[in-house]
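Have a look below at one chain only, the form predicted on its own, in structure tokens format.
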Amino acid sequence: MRTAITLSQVPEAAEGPFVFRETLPEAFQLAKETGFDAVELFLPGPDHVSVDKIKSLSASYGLGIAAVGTGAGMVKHGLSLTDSSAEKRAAALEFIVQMITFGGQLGAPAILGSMQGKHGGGVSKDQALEWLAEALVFAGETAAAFDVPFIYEPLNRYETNLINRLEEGADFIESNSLSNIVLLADLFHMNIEEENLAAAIRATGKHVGHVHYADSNRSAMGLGHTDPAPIVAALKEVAYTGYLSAEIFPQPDSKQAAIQTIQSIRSLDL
């Protein structure tokens, strides 16, 4: 398994679980400086930055880039896949589609998390899971091509009120024949929706394609409740090999909680 750590480059994430909010370049070599092998990217779009500056970035402090956030269509412009309006659905999915596109040049897949929506104001559940398997089909035949596979997040119910457990995730993956998309699996969701969060990883981890490791309060592992041996023990044991993602907040500050992490990680035998 392989470390890395969120930058955010969102104006409108101040308060968000981002760790480092410098210039890329200094967020780069904070990355570098505090021994994690790669960076989660949350950008403002598909334009904030070129693809060729990220390579470059990425050659010049050997990091490399875990897979792109798009929850800034949500936090920035309001989109979602499961929007009432079909004009907004539409933008939604073209943010996206753009922003695994972006991504996948660097060799990356994207992460939809809030930009999924929920349902109520006069869209019903099944509508917006219907809205939802049609656009991760989408998502999936656009991460094909470039290789990459595209990360569905399971959020917790204060967040959204479609699929909050990984097992649900799973079992919408296989009844819409969902082809090419992965789970991520949050440690801080997982702490509010399921009851033994190794379990749930054994339960689904043919599933499981990306792990964001936070502690239960959302604070770099260590500051909260949470055990990490036996998740990490489940995940070897579903053959996971991707990366611990630290999205959590900044605290006591931002390198600390970087340190914090890479320190918890290191203490598990990987």
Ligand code: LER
Contents of the next structure:
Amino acid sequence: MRTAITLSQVPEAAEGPFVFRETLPEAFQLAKETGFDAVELFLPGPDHVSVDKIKSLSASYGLGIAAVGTGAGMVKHGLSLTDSSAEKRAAALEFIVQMITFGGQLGAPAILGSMQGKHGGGVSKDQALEWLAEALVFAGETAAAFDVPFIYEPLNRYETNLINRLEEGADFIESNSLSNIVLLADLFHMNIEEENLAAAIRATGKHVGHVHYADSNRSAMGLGHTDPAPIVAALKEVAYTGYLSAEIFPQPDSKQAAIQTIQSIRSLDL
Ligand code: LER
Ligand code: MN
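Please give the other form, namely the form predicted in complex with the named molecule, since only the form predicted on its own has been shown so far.
Expanding to the full complex; the earlier chain stays at the top.
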């Protein structure tokens, strides 16, 4: 398992769980000096910075690109794949395709989190899930052209009413025969929704393709009450080889959050 840490360039996500918010070179430098293998990018959109610029930062700091988030499509542009407006759904899918293309050129998968949206306001749950499945078919195919998966993230009940647990996510993938879609196990969301985090990972292991490594309160692991040892043991058991990516609040400050995460991971038997 490799380590990653989030960096955001989205001012609208100031309250979000992103560690470094400095300029890109400064954020890459901080991720490197605190001991990470890679960064996870949270950008305003596909045109914020060129692929070549990220390639050059990645090479000069010796850091991989673990994944790219798409949440700015929601927080900045108000786009969701399950919006009642067909025009907005199409714009949401187009944004996601562009982010897949941006990440794909870096060998990095894109993540669908908040842009999955919610049902309600005239949209039934069945209808929303049908639109979500259609979008995931297309996203999976688009990502396959870059030889990366597309990452779907179950979120806690306060952020979506579509899919909240890993097992529901795995059932959704299987019942819709979705290909090239992997699940994101965000330990913060799971702490709210799962009966047992390690058991959920063991049950859905073959679908898990990315991990957001966060404590129960979304601070760095060790600053809440989640015990990471059985979770990481379950990840080992299912032969997970992806990233443990710190999508957490920068508390008590960004550097301390980064250092605390690395100390937690180094204390584990990976
Ligand atoms: C995105 O990875 C996520 O976990 C969401 O909760 C962001 O709001
Ligand atoms: Mn997450």
